[in-house]
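For reference, the chain that follows is the form predicted alone, supplied as structure tokens.
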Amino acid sequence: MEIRIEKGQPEKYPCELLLLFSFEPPTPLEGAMERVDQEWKGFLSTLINQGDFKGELYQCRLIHTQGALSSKRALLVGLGKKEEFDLEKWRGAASKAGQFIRDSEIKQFACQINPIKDFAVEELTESFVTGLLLGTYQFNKLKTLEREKIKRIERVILLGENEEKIAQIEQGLKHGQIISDAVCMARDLANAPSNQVTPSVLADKAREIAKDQRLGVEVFDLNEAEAMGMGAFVAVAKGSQEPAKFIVLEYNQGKGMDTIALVGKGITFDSGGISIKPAEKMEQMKADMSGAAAVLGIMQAASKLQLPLHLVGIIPATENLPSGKAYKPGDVLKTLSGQTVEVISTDAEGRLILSDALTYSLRYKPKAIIDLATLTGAVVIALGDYVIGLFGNDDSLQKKIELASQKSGEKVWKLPLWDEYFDYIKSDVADFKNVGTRAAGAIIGAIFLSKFVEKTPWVHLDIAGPAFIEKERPYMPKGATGIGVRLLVQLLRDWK
């Protein structure tokens, strides 16, 4: 989709479709809607007064202008009650508008973005572009039949009345595209089958990002990881014939900036290992590397946005499969930290590979460590499919995440990490067990990880619920969502 900016007035701009937004009555018409209504001799006001368009949130009404305007059609989209408006509803409205236009097989449309409430044109443009691009995302590159029936919007024109407005729109467009591209890349990686996105492919993607954005990159193979002492990562990886990769991306190294480590779980397929999963929905375990995909997306976006931070992205990437070389329940593993872990379930492999990755991140002496992982089914039981489980050892860092959540619309909910929970993973033969009882499963996974960050401020984001969804939401089609990218990019943009 090409998005460009042109100088023009919506009521006079010739196009296939003019996109207009309106609140529910009694809020009067504003901005482009008001100007078009005046040009159309009160037609839109009459439509609203007669109840043919109510302005309800996400309501869409297509109108043929019959030559009354320079545009052939107008699409009216509702924003709901003005007092309830926020950027999340705006992103959703942009998404619903884009889906309606695409499904109507209209290839081109124009829109003018006006200030709304206390929101400036730049941030409204960024959120509009984000909602539009993420809402019209499709993963169809593997389909070969009837490709001519795939519907797409080809061109969007954002209208600016003067040079000042155009400059604001340009900034918002640039940022919206950078962030949306990163989310879509993460979605593509997690949607793709595991025979096409292997640990080696993740490593290649990291190298590609590093080359494009001039980042530092290192990729360690299994022998190198074993020589370094990554006993937990190596144990999980040995069950698969697909070569494991331990990936490190670095942005702004050696520039004296605050260092933040981002760690992403990179299990490119999770069968559960010897503790094998049920067959039902096992195919969705191709998305067990959603944390890794998010880290790649964040690193790409942060470098394109030129954020003044030293970022280290760390991805332990492997499959988790049963074989004659696979690790077993009852095995004791020595981690990179020197601590030992008794394996109770080989299906709790994510925390094992993350334990070595978290320990490795300490080499960079970060101001903060943030990990993203589809770690537990238990967090879905606790919070459902819409919310990220938030855990951590530092209140200030958690509050920053919560603020970024409010701005980005990616919801988080804080869960406790009290010392009493550690009793669940005490082992008779090692320092810890890798699982406890069924009780407090998401918390126990986080408690386990907390033992590998020492005293560094750290947050664990359990994204198992929203990482891969079966029911679409306004700008999240079914499948992989790229969750975590926008949340943490917002955190990094606001970092102080």
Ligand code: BES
Contents of the next structure:
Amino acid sequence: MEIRIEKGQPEKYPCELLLLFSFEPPTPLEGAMERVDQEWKGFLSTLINQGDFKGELYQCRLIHTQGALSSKRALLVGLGKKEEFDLEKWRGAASKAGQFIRDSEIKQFACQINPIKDFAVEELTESFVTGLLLGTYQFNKLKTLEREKIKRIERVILLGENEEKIAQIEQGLKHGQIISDAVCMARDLANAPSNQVTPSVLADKAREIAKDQRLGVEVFDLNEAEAMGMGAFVAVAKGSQEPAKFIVLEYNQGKGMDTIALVGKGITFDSGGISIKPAEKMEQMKADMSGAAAVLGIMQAASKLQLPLHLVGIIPATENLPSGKAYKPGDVLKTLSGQTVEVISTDAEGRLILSDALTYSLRYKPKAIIDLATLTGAVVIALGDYVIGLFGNDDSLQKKIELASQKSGEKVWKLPLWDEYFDYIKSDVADFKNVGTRAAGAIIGAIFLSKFVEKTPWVHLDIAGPAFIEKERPYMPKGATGIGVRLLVQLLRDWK
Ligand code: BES
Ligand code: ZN
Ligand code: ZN
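What would you give as the form predicted in complex with the named molecule, now that the form predicted alone is on the page?
What follows is the entire complex, opening with the chain shown before.
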């Protein structure tokens, strides 16, 4: 989809479709709606007075202009009640409009974005572009039949009436595109099956981003990880024939900026290992690298946005499979930190590979460590699939995440990490075990990770719920969502 900015007025602009938004109720008419109504000799007012368009949230009403306007068609889209309007609804409205236009097989539309309530044109443009691009995302590159039936919007024109507005639209468009591209890249990686996105492919992707954005990149293979002492990562990787990779990406190295480490779980397929999972829905475990995909997306977006931070992206990537060489329940592993872990379940593999990655991140002396992981089924039981489970050892960092969550619309909910929970992972033979009880499963996963960050401010985001969804949301088609990218890019943009 090409998005262009042009100088012009909505009521005079020749195009296939003019997109117009309004609140519920739509009267009194405002902005572009009012101008179009005047040009159209009160047609919109009549339509609205007759009750044919109420402005309900996401309501779409397509009208043919019969030559009354320069545009062939107009699409009215409802924003819901004015008091309830926010950027999240706006992203949803942009998405619903885009889906409606695409599904109607209309290939081009124009739209003018005017200030709404207290929101400025730049932020409205960014959110509009984000909603539109994320809402019309489709993962269809593996379908070979009837490709000619795939529908897509080819061109969008954002109209600005003067140079000042155009400059604001340009900024919003640029940011919206950078962020949406990063989210779509993360979605593509997590939607792709595990025979196509292997640890080597994740490493290649990291190298590609590094080349495009001039980042530092290092990829360690299993022998190197073993030589470094990553006993937990190596144990998980041992059962698979697919070569494991430990990936490190670095942006703004050696410039004296604040260092933030981003750690992403990169299990390209989680069968559970010897503690094998039930077959039902196991195919979704191709997305057990959603944390890794998000880290790649964040690194790409942060560098394109030229954020003034030193970022280190760390991705332990491997499959988790059973085999004659696989690690087993009862095994005791020596982690990179020196601490030992008794394996109770080989299906609690995420915390094992992350333990070594978290310890590795400490060598950069980061101001903050943030990990993203599809870590536990328990977090989905606790919070459902709308919400990211938020854990950490530092109130101020958690508050920053909560603020970024409100702005980005990627919901987080804080769960506790009290000392009492440590009792659950005490082992008779090692320092800890990798599984506690079924009760408080998400918290126990987080408690385990906390043993590997020392005193560094750290946040753990358990994204097992929203990373892969079975029912679509306003601007998230079903499947991989790329969750975490927009949340953390917002955090990093606001970092102080
Ligand atoms: N990858 C899973 C967690 C998961 C479950 C992600 C559902 C997305 C959807 C993780 O490795 C796992 O298997 N966790 C176990 C931990 C248990 C053995 C303590 C779980 O949640 O059952
Ligand atoms: Zn598992
Ligand atoms: Zn897993």
